[in-house]
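For reference, the chain that follows is the form predicted on its own, supplied as structure tokens.
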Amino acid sequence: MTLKPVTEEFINRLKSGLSPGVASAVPDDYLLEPRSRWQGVSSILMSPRTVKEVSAIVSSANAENIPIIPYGGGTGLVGGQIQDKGPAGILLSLERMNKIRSLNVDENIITVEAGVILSNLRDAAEKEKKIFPLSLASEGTAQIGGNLATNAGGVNVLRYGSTRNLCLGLEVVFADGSIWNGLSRLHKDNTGYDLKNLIIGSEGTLGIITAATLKLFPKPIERTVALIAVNSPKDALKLLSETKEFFGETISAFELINKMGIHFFRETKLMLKFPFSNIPEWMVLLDIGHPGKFSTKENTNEFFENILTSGLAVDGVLAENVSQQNDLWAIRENIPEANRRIGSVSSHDISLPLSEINSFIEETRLEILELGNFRINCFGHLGDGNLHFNIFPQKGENRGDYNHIRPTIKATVHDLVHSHGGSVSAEHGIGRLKINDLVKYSDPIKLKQNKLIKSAMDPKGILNPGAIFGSNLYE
């Protein structure tokens, strides 16, 4: 089906029904994404404010076969909210519909529409005394329908798990502009093929998610902030094996760093707190969240006295208040923003089995290193094995410079990661940026699936054109 671009008679036609200012012009910022690596090329933008004005849009778009692109906090980092290509389309931004349309304590449940930003939504569940585990370095900003339509992990994927995890019903606005009112709240529902969770993760190529029903959590009682230095990947997965046997399902966290990560903090000039004197090769950033006051700080120095005699830790520093907590956090929580200032040559987000993740940091880093004399910064979530996989220019040098081998850089990872029987795609999705490596990678017979299910649910394309697929889906 042959797409077609946005025209004036169409916005006049498609206005008249809808409330005023939802029409506008793009804002620059809007065509841009973070590395600045797509150039949107959307003529129009539409921000509607109901669900009502959702549908129109989109199923006025369907019936002249006129692209639609959702858009969130355009915090994603894979070029999904971005039209670099094809006929100038619709930017559908989300940002008005951002309304919790209810909260109920007893059922532990929220219903927010899709344009509410994560961290909106985590204070509206702290103000119940509850938690919504979602966290990320972006909570600022993204909005929780992107959330969804990444199924974004975060942090605290070890205890919650991913976004699709954290939801129980979605409301979604589908190709032909019928809307699906999906807002469960209940944990079991056998009843069919399951919407919810083909749409979660989907970016936007099978409906527009309006609105989300998510769990809600008890907040813990206390809590155990701690930052350990090890002597290797291996080690920190022996440490997070031990700590398991330990904690049980307390575990909140897990997370690797790198000294790179520090050493970061310092050339870009980031004042944190660091509390060692000497930057470890290797540190974990663990978290602990304790349901209930059962002598806690007894369990804790028992486990810490264990690891430390042991020499499973090499050296550690546990926080004693909140202050403290912040600052440990405040660490592993900066280093997106270090990197960003660094300026990447390539970035990966992927995932791997625990046990192959200390082989493919070690033969990863030799493999990089024959390439050039680049800095690595390793990081991530460990608990549930997904790392960031980050190559940067040294220091003085300009990424820019290294365009030319960029390709090879993130082949050489992504093959590696296939071979250690991980994915080159942990939290941030396909989007744009890893059309090719779907195709590479993927297994024929669940690309052929995914292929048949995004031609039923959207048959003339016109959802988010180009990511995931790209565009010759119906060619």
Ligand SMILES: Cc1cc2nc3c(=O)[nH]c(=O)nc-3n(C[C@H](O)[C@H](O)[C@H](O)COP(=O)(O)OP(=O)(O)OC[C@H]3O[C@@H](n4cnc5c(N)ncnc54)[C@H](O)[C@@H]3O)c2cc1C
Contents of the next structure:
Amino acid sequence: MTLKPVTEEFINRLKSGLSPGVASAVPDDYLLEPRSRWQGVSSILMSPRTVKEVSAIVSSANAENIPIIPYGGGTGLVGGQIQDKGPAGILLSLERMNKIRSLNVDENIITVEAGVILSNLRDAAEKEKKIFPLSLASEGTAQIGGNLATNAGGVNVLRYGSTRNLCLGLEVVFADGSIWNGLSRLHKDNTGYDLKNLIIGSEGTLGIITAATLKLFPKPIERTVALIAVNSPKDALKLLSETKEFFGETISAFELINKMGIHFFRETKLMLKFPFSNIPEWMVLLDIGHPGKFSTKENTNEFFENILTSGLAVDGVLAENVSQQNDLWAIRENIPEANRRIGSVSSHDISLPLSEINSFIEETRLEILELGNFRINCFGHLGDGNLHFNIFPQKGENRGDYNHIRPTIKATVHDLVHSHGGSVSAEHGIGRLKINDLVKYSDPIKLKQNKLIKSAMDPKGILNPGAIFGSNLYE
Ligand SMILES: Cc1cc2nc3c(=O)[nH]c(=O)nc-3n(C[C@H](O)[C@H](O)[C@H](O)COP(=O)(O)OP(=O)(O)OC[C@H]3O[C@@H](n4cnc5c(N)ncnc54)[C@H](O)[C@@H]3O)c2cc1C
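Alongside the form predicted on its own that was just displayed, please also present the structure of the form predicted in complex with the ligand.
What follows is the entire complex, opening with the chain shown before.
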């Protein structure tokens, strides 16, 4: 189906049925993404206030074959929120749909509109002594609709799962403008295909998420937060296994940090408290949320004594209060910002089976160094096998000088991920960045079924054209 650009005449017709101020010019920053890799072409911003307004916009666009790009906080890292080519369409922002519709303390459920910023959602839960465990460094800007559309991961997946696992129901506007009220509060519902799970992770290509029913959890009574120095990722994995044996399901986060991340703080003048006088080669940030009323101090001390005397940990600091916990977390949370300031040649959001991680890191490091004198910052959510394996130029060099070699670097990393049984997109999605990777590494039957679903649910291809499948989906 041929798509058409949005016209002034179309906007004027549409505006008459919408509340004032819904349509406006697109601010420049809505057309750029965090790593400045794509420049958007969308020519009008629409920020509806209600699901009915979303429906009116989508059904009119569908009738006239006009592209719609759903937009949350704009923090996506694969260009899913940026229409970079084709007939200029509508950028549909959910920012004004930002109400918390209800919170049920007894059921541990919150129902929110898609434009609620993740940190506001987490604060609303905290006020009721609950937690909404999804936590990302971008949570001050990212919206829950965007988190659902990308099936975001973050630091607590080990214990609570990805966004998919935190969602009970959705309200969605489909390509023809129909509104699905699927705001279920049920934990079990086997009635036909699972629409909710089709939409989650579909990156705005199957429907516009306008609201969601989400799970809350009791807030842990006490937390243990520690930064532990280890000799290698192999030892970090052994430590993970021992921590699981000791603390069971109470480990909220188990994050791998490489010394390169700390060097980057200093190079980019990010002033953070760092507890070790010498920077260890590898570190693990461990966060355990103890649920019960029992004292955990003795247990915890015993565990830390064991790992230090056995040599599994070479050093460690245990936060003694909330402020120290925050300082340790700031180290992990600022790594993406330091990376952004340095400017990567190529970044990779990958996942691997846990037992493959050590050999993958060693092999890939050697192959990348064969390609050039690069700096590697490998860090991430080790507990669930998700690494960020990012390649940087040396100090004083410009990442742009390596544009010619970026495809080779990417292919090297992704081929190795694939051969180790991993995934080339762990938590960021496909967007516009990984379209070729999806084709190269996916099972062709899976890809074919995915395209059939897309063409059935959005036959004119108006929803986020170009994302996931590229521009020739129906050819
Ligand atoms: C510093 C930093 C740290 C990050 N850390 C993490 C991390 O730890 N884990 C992780 O998973 N991600 C991380 N991200 C990536 C990003 O924050 C997530 O992908 C996030 O879920 C995107 O949410 P958003 O609201 O910004 O969505 P956007 O960027 O606006 O959109 C992302 C995609 O979702 C679609 N979309 C947005 N809203 C809707 C909607 N209501 N309905 C349908 N489709 C929609 C868009 O079309 C696009 O395809 C990080 C990003 C940054 C900049």
